[in-house]
Each structure stands twice: as C-alpha cells, then as structure tokens.
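Form predicted alone, single chain, as structure tokens, below.
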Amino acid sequence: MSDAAKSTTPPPALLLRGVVVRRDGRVTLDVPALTVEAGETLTLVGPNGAGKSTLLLVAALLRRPDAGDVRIAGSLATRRTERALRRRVALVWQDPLLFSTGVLANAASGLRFRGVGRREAERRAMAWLERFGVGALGERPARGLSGGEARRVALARAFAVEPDLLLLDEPFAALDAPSRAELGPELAAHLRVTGTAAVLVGHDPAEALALGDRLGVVLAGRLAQIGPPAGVLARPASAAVARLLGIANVLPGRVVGTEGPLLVVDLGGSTVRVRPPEPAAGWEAGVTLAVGAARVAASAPERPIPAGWNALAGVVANRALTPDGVRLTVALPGGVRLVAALADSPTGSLTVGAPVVAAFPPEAAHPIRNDAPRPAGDGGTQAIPRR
C-alpha cells in the first residue's frame, strides 16, 4: 500500500490490545486483541455473565481496564484523553435511560452535553427522530412512551451526535417480535448509510447473524471465536460455541477410520461419514459433530436418499410445527437424537413413532476436535487464543 493510500485509510473505530479486567481478584474479561474498523458492525453474543457488558464499558471508556490499551478512532485512551474521547462514543443501554423531559429534549441531550446550542441541537435531533419514525412524538413526555418508542428515541439521540463508535447493549431486548423485526433492519440501514462503526451485544444468534459484518462469541470473559457470521456458523470453534449459536445437532462421536478425504465417525450406534476442513489423516478419536437442522432431511424409509449422503434409520420422537415448516426429532440407536427442520417436504406420514430415515451430506457436518477449542480451517474465522 502506498503512503498516500495509508494516509486516507481511517484508523479503526475501536482497538483493544491486551485488555484485562479483574473483579474481586478474578479475571472477568481477557481480550488479547480486538479491532472494529470504521464503518463495521461487530455483533457479540454470549450467555449472561460472559463479559459482554464489561467489554462495552471498557470500549465506552466508562471502565478502565486493569491492563491493556484502548484506542478510539486511533487515539489512545489515557486519564488525560479519556474525557474527550468519550464524546466520540455513543452508548445505548438495554434500558433507554430517558430523562423526565420531552422526547425532543431527550433526543437533543447528547448534543447539548457536547456544547451544541439548543436550537441547532433540536434541529439535528428532530431529523433523527423523523428517521426513526417518532418525529411526531417530539413534544410528548418521554416517560409515557412505549418500549419500542423509547428505544427509537434513544437510538435517535445516539445517532444525532455522529459518533465514531456506537455501542449497543441488547437494543431489542423486551420488544415484541413485530417491533424487533421492524427495528433491526432500520438500525442496520442507518449504520450503513452513515458509515458508523458499531458494536452490538445481544443474546439472539439470529439477530447477530443478520446485523453484523462480523460475529464474536464471548464465553467466560474471552472471545472464543470471531469472524464473518456465515463462517462462524458453519465452522464453530467448539461445542459450546455451536450450542450458543443455536445449532440443533451437537453430537459427540468417535473417529473410527477414514475413507479418502472423509472421516468415519461412530455416533454410538450409527456411523456417518463427514468431510473435515483439514486432511482426514491425523484426527484423534474424540470428535464432536455440529449439524444444522436445516441440513438434515427426513423421509419415510421407502423414499430414495441422494447418493453419498449419510442415511440413519430411526423413529420420529417428536414433531412440531414452526413458522417455516416442520421440525422433527429423530431417535437413533444408542440414544442419539437428530433434529431435522423441514420446509415443504411431504411429512404427513412422519408422525410420532413412525419409522424414518434422517439423512445429510458429508459436508453438512462440521467436525470439532474435542481437545482443541479452535475452528478447523480459516474461511475468515478465527478463535482467540487464551493467555
């Protein structure tokens, strides 16, 4: 890259390096390195207590790490600079935290705190209230808003200050399904149009996959995996990551041989062949298979199975209707359960107790080494090593 090109490349909106946070002598956050580029949206998912909110506090410069560096838009946060750098960050909490004033005054408050005159602050805030569809509520008391309206006002307040970095803690929490479905794409569109970098923390893997340019999985205070959402979903680094992402089939198995590039895996009564992202030779016996329910077909025993697919005979243990079709749980020998998500397949005869064949191609199952919590292969996905 030429010097001219380097000079026009914006610095990362957020850079964490060697960040450690301790509480009561215990490490609650350990991030060797994390970069959020200008204009990028990073979504973070993890269970309660995993350290996601602590990471947001560090990024917002509201919690000094016990070790490590934080940079906002290229500037190092220190005791002397952090106050000015906080003005370049906007944080939206799960609770919108609106003041006991009108909607417009709330939306303008971030600008007012930054020294913008009242008339100009209200003009800019009103533009964002209108973009989020709540401009008509400007004169209403903020405390009387619905949950969805309050969330829109809080987002308008954050966007109005034109931050280098927008931090969002569970922005769709407690909203009903229609409100979540509407607000998510709106937020993504505003981030894209403004080029605002964002870190969005949530619990719902589906929302994280839909909104983020990259997806990070936080477990026990560490980034267990980070990468493009499709890559993380297709190649989870560990069984814990796979379960957190909602992958329906996380199956312990044992490698019993190879057939060319395929691993032969015993699931405790059924044998399957899977295609590893690394050469088949050298895999240890212990392995976990992650298989998405949508990749599993299920049919009556007399129906043909595509050549080369794994075909597992069992019985229907459970059948449930979903908005997208039918979800079958198939009981296999050895107590193994395999979940299949079926759309428009003819499943009328597949009632509970009926014989069934569950099938999936070798490439549908991602094998995970039981002794190494890292993704096999790259594909733009990386696991963050522990210290």
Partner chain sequence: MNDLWDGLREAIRLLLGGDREVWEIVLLSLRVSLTATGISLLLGVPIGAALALVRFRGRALVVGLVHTGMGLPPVSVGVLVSLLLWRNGPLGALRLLYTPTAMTIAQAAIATPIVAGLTLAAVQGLDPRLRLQLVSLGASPAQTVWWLLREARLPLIAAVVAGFGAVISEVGAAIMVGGNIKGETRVLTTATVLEVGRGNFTTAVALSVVLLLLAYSVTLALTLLQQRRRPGS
Given for the second form:
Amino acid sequence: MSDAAKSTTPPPALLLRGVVVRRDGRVTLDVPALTVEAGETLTLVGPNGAGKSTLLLVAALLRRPDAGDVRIAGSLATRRTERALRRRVALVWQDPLLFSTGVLANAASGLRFRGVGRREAERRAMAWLERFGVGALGERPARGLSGGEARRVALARAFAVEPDLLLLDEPFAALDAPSRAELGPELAAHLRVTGTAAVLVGHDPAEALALGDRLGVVLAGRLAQIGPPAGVLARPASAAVARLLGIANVLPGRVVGTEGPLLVVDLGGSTVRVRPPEPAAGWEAGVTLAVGAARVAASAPERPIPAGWNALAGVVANRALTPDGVRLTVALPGGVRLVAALADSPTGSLTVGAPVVAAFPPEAAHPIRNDAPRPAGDGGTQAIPRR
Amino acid sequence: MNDLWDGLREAIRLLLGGDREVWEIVLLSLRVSLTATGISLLLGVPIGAALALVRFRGRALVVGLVHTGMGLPPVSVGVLVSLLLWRNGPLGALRLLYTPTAMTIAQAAIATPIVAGLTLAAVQGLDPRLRLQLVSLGASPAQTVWWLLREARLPLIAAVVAGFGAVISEVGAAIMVGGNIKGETRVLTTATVLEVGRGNFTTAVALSVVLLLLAYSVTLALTLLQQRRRPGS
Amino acid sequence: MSTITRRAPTPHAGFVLVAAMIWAASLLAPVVSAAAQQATPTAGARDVILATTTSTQDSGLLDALVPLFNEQTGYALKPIAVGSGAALDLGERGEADVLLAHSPAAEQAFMDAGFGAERRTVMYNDFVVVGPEADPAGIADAPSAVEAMTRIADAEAAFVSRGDDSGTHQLELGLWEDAGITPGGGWYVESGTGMGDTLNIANARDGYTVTDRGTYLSLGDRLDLEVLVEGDPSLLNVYHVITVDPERYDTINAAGGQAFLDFLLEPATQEVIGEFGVDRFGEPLFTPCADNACGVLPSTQATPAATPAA
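Return one more block: the form predicted in complex with the partner chain, after the form predicted alone shown previously.
Next comes the full complex, and the chain you just saw is listed first.
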C-alpha cells in the first residue's frame, strides 16, 4: 500500500511546520514538524491536557495556530483556502455529537454540506452505514442510539465524505471492551481499503499500538517521540514516555561500569547487565531502565535461569490474575519492585511472600539517559523526522 | 361567581352560535398576533443567533438591550409606534395609525426582543462542540447557523410560544395604535377592556375565555409540535 | 424501547417556519385586497378620524351611528375613544379630523386658540351624583349639586374621581371649584380609569362619584349605588361636535370631518340619537339637541363659535 502510494508520490495528507498554539499566553502546542503521509495512520498518545486535541483542531483547520503552517494534501491552509481544505478532512470527536435528526440524515450531512443532492448523499451515506453495520438504523432518530451505535454512525458520517485525512479523537472512549475490540479492527480495515490517512488520538497505549503505522507520544504540548510503534515501545526516549506507554518497569539506576557491549547498572543494590542501543562507553551515572513486564520471567529459586540473564532474588509482593496469565510483583532488596507478566504456567508455588527469582536478558532492558536535554521532553533517537 | 359561569356559557354560545362580530374579533386577533409573531421570528431569530455565535465589540451592550427589550411594557411600545405613525409624525404619510398593520408593527416590536433573547439562550445552550462538528463536516457559515437552529428547535418553539403569548394577550399597544375600532382594529383584549368599561362583565368574561381558548390552542399546537420531536428516552 | 421502530419525523423546523410564514401571508391577503378596494370617495381621503369621549363608545351610541354614517357617505369613520382632554389634544395635533366632546370650557379654549373650524351642539345627557344607599354625607336632600359636594367634603365621605381629564372629570372639578373646595385627603380617590371602572370602584368602597346617567344605567343591577342628586342645571352633560381647522395641517380630512358634523345634525340622525337606549334601558341615554334646538343650554354657552356653514 505505502509502496504503491510512494510510486505516484502523492503529497502528504497532513504537514505541520513550526506550529505553535498559545492559550492565555502559555504555549499549549509546539510542533516544529509533523508529516502524515497519504494513506498512513498515525496514532498519538499522551496524558489528558497534553495538547493532542489541540493538535487535532489545528489539523482540522478549526483552530488557527498562532504560528506555523498547516498543509492538507499539499495545499497551504489560509483564511481563503481553509473552508475548501476543511472539506478534505473529517473529524470524529470523542463524543459522537450526532445531530437530532434521523441516522441517515446525520450520515449524509457532510455530503449535503458539500452540495451533493439528497438522494445521492443518502445513497452514499447508507453504503457507509451498512459498512459499519448500522444500515438498519437509517430512519431512527440519532439521539436515541446506544453509545456503540452512535459511534458507528459518527464514523460512517466521517467516511461518507471520502476525506483525504481522517482525524479521530478517542474514537473508542466510553465503549465497553467487546465493542472496542470489534470496532478497532473494523476501523483499521476501512482506513486500509479506502487508503485514507488518519490521525488517531487516544490515551490508551494498547489501542494506539494496535492501530497505527506510526506512534507519536505527546507530552506537555510537544511531540516527545514518534516512530514505528514497535520501535517506540522498545526504545522509549524518556522515562515519561516509557511510563505513558504502559511499560511496567521503569526503574531508576546508576551505571557502575561496562562489560564489553553491556552496561552494568546498579538497581538499589541489585546489579544487572543491559544492552544499550549505542556504544556502552560514555554513559553517565544516572540511567533509567525500561523493561516490559512480558520480558521478565519469574520462577522459584531452585529453577534454572538461562545463561547470561540477569537474575534477581526477591519475594512475591503481589500476585494478580489477568486474562493472559499472572502478573507478579517481585520485591527486591533495596525497595525496588519488578513486575513480571507470566503466561499461565507452573507458578503455583509463587504465592505472596514466597521467595522468587526474577530474570530478564540484557537486551530486554532499554536504558534511558537521565541527562537527556529535556528529561520529559522531545529527546530520544526517534525524534521528529525533519524533511 | 355567577359572572364567571354566565361568562363561560356566553363564551360557548358566542363561539358555537357563530356570533359574527366575535368571530371577526377572533380572526383579527389571530391575524395580527400571528403575523407579528412571524415578523418577530424573521427579525429575532437572526439577531439572537448572531448574538450567540458572533463575538464583536459592544456585544454585551446589545445583549443587555435585547434582555431589557424582553420586558418592554406594551404601552411604551404603543407610545413609540404612535409617535412614529401619527399623521404628522415621521411615518405619517403611510396612514397606518388605527389600522391592523399598526397593531402588527407594535406587536412585532414587542415580540422581537423576546424571540431574539430566547433564541440567544437556545443557541448558547447547545453543546459548543456542535458548531465545531458542523464546521468540520464542511458546513458553510450559513449551513452552520441553519443546522444549529435546527438543533435548538425545541427551545426555539418555546420562544415562538412566548412571543405569541406576549402579543396575543397585550392590550396597551393594541388599543393605542389600533384605536379599538369596531370591525377594523378591535381585538379580543381591547374588546374585553371595552366591555368592562360598559359594565358588560358577562361579555368581558366570555371574551376572556375565548382569548384563553385561543392562546391555549395555538400554544398547544406548538407544544405538540415541540414534544413530538423529542426522542423517546 | 429499542423494539419500537421510531421513524424520524420528516418535517423539521424549517418546514414549520415556512408553514408559519405561509399562514401569516394568507392572513395578510384580505388586508391587501381590502386596501386595493379602497376607491370611494378617493383613496386616502376616505378615512375620517373621530376623536371622541369614552362615554359615546361605552354607551354603544357610536356602534349605532358609525355604520349609518359610513353607509350614507362612503367614508370610513375611525372612532378613537379617549377622554375629552385627549380628544381635544388629538385635534390640536391634527391627528383627528373631527371631535365629539363634552367638556365645554376646554372646548371653548380649543376654539379660541383657533384649532377648531366649527363647533355645534349635538345632544346632551345628564350627570348624576351617585352614592351608597346609606348616604353617610346626607346629600340626598341637598338643594344643589354644589351643596352636595360641600357636604361630601365636610363629611370626608369616600369619593371616587375619574382623574383622567375626561369631560366627566372636568365637570366634577368644576363642581368642586364652585363649592370652593380643593378635594384631597384619604377620602378622595382618583381611579384614573373609565366611567364603568370608576363606578365599580365607588361601589366596592361605598363611595360617592359623579357619573353620566348612561353608564350608570348600563351597569344596572350590578351596582348598589343610588342616584342621590340629579336634575341640577350644572349637571348637564352637553356634547359638541367640532371640526378641526384644516388650515393648520394639510393632512386633515376636512370634507370628511364636515360630513360627520353635518351627519350628526341631520334630523334623521337626531332621531336615532333620541331613541338610542330605549330598547335596552327603557329610557333614552341621550337627548338630541342639534344647535340647542331643545333650548337646554344657557344662551352664553349655546352660541356656536363659528357661523354654521350651510
């Protein structure tokens, strides 16, 4: 898909340059550069109030930035062009915000605004309602729908205008887990089939990771990190990014030495070896380790540990069942706690208070320099691509 | 109490008996007040919508004026319109004083601030994001305003009811600019005043009952229209 | 809830608005067509505005006379019922073409100031002093109306005045003046309303008031008030018709005003006036008296201010 798109080199669906938004004199959004290629899905995550929704408003040409340019499908947005460009973008809000008309009239509204005749608009809108499985609701008043139905109608309304760029603000918020699990892949499929570029904002990293071609992390009005989801997850640029992405173990440590390509890090008394993404030389003392819970193994002390792994002895501090298995919290000496997600396995002996050994390979821990220019900010290897 | 019962009976007799004069008065009342309400909609809804949606210098001042106008005493409006329409007044050449048109003008002046004020409240009461949603769906400013008004239609119908209720029941302006001329500008309220002056309390009660019935049926029709659209919940 | 299939109603606010407009427009249609039909005598000159006292309207006399006049002359008379004072004021401003008033002193001043063209006596009825049957001020045997007023003031018995600058109010004030009394205090109430309301207030407060006989009769059994003083010449209520001087405003419908003046003085009209009210009250409410033919007025008042044009 993206290869085909590149061969004809369509302009990026969205291009932000030097965009700054201030509110009450305070900078709430500062994006030096951001590109969303045609057909690409970019997922943005960040805590509430980080500026994600402001970024969407700017991209939807609903909020003029105080500085910087916005280009939609290659065209610069100006006062004169913004209404025409707005019609190449569709925005789906956190609330479905349906109008108090019938479902079909809602879905057709965008087309009607574009001057499409009622019959044609309703025909095209109905096709999208059907694709989202709510075609049967056509004549119902939109204000009486369930949350899931309303969300589907809002999505159909957005897709019906065949936008170059679809902006989605927490499209799954307030949906129950099954609806969420259903709607996510559907949405992804429609984006793929139509080749629509999308920016999807969410605060649930799991959702974001499932949907995007690229993942951006927004912190305090800035893009802290952006890149392929797997890369961002494996190599978070800062402790804050790591925590936001839901990495269970974000551990402060101290570099005490090197061992070949590996760094030797002291975690409050326990020593571990980790593989840095760049040469081990030149690391300062302060470091943060990000270790995914799934990469940590835990077993009774007598069980063997694979060679080269870090083995840390402690006791089970907590044990929680999850749909995927068990989540053990291991208390290490020195007060450090390590979380291990275990697939359902012979862990019967690992009850709370039992001695345990937590283990992970050196490459499972991603060290983050504490002396990065802006600890909570936009450092990191995957920082914004500049073109 | 007897007056009341006699009045009720008389009201029924006047209406069912097809008393021509009473029916003329009823129809004129309807014509004048509905037309005035219609004009107040044409003027008040755009004013109210503009005040709700457009930020401009002095907006608070205008909003204050509209809100004051909502409580404008009909007699004051009557005096102003009379001054304008007097033969030797600025609009005297139109020869409108003591005509139903003059009454319509005065009543429209009474109802317009009411409709404007309630439209303002209705549109401001909408989810502010609805406007952004409309704009993001590609609506032009005119389309945005139109759809927002559609979203606010329930309170807007209430505005119509309030405007109509204010003018159908007012007497001060109607008697001043209409003159209460039999067969020409006599409406239910002015006729009621006259009958009280004449000591015909039974007729006055009857006319009041007719006025109530009239106001009630128009209001009921609008309310039914309003409630019919409410999604079941 | 979800088992019921609700159809989204099709007509929306726009439809309602449009429907309302159509309705309003259809209601306007008769006005337009009526305006188009105004052909006699000439468009614009057809309307004649009569400013008159409320008593002529309240008594129903106008309802009897106006259709006759319109039918006979082709004019459209628009009677505006206000107090005598306001009627004269409308004439002074040129907002009325012809006046029917019963406030002789103010009328004379109006003529003297040159606002009127012609003033003619039309009819009279009489005022009466009414009060509660108990008659706390003892005015029933008063030799004159002025003496009755003096007794009311001395007794500080409740008295309700119109207080609205109407002809009736003027006459009442004249009586006080003749009695050398400036009424005031808790016993003297100004209603600020028409005769009917004033009578009702007097009735509720067991007070005295001065009223025209017609309104008193028309209220009938409703009142517990009795006629206590009547027949005094100072209680005569004489109506004059006055045409407004057309020289002062070119908007005056002089011909129309003149036509109404002539109409009121015609023998046939005078006869209608003389019979008005008989069917309802058993006695007439007004006595016709064109140009003081009945001789009711003292000669000083009877002289028309201007020579009647034949």
